[in-house]
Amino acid sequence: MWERIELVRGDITGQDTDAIVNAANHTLLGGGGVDGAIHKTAGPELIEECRTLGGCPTGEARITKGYHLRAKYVIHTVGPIWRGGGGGESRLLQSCYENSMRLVAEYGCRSVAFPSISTGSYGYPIKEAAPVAIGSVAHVLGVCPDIELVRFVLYSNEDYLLYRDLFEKMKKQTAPKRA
């Protein structure tokens, strides 16, 4: 499964995957950061479709067309706001990734690109979020062979390096032991 996970530094709006994931707010009507960039690139049709969805609770996911993006679909998920870690944030973040992956499979997507959910304006420490992100995706890939590629798109070099180091460590921990 690890060979189906890829890490890149870049802009999620330019990814050529079947779907991209939007770190959205509850309204799904656009905002700052990744959310604003996706809405701006996708065009006004995206917000029109999002208006029909009635929002999205934290930890859940909704899917729309990609419109002017390279991706056919946008999967909108609402991550938890960091409140110190004692309010179930880890479980809610895990649900974001798992519910997004469920939609990827349900809509027959072979590839998906994820940002680092909740680590921007929602304040989730990236060192806490990255293992949840990678672990959740790896778990789903272990039971869903039809998804060929999950790409984590990290905007900053610092975030990319943190994800890369953690990814390599997790991969080694699950590698079969040689005799």
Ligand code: ADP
Second form
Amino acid sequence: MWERIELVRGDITGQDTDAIVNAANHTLLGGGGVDGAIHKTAGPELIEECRTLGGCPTGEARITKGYHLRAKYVIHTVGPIWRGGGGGESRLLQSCYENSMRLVAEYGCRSVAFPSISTGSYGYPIKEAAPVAIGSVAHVLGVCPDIELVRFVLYSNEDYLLYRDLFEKMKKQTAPKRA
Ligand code: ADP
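Starting from the form predicted alone, produce the coordinates for the form predicted together with the ligand.
Whole complex next, starting from this chain.
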């Protein structure tokens, strides 16, 4: 499944994947960071649809249309706020990726782009978040052959390089050993 994972440095709002994932807050009524950028590009229709959803608990995901985005759908997921790691943050972050991927499969999307959930204003250290992100997605890809592409979109070069190094390491660790 590693060949179906792509890493790019860039902006999530311009992605041409069937779905993009939004790092939302539990109200689903807009915020800063990725969320602000997605709403700005999608247009006011997105917040109108989000208003009908009644929020979303941490670790879960909801889907809406993409409106003026290139992506057909936006999957809104609510990452955990980092409180030092002892509050079940990694399990919740894993749920974000898994529940988002479940919606990708359910809605017949072939491709999806993820930002780095929780590592901005929610303070989750990216070094700890990246293995959860890549590991969860790789696991779901292993059981969902119809999903052709998962693209991680990293906003800074530093985040991109960290993801890339980790991705190479994880890929090597799971490669079949040659006799
Ligand atoms: P959270 O509240 O879940 O921490 P943020 O939006 O504050 O979400 O940040 C999550 C990550 O997304 C950060 O690494 C931030 O640099 C990055 N980011 C911010 N804007 C964009 C964008 N337009 N496209 C992709 N990533 C972005």
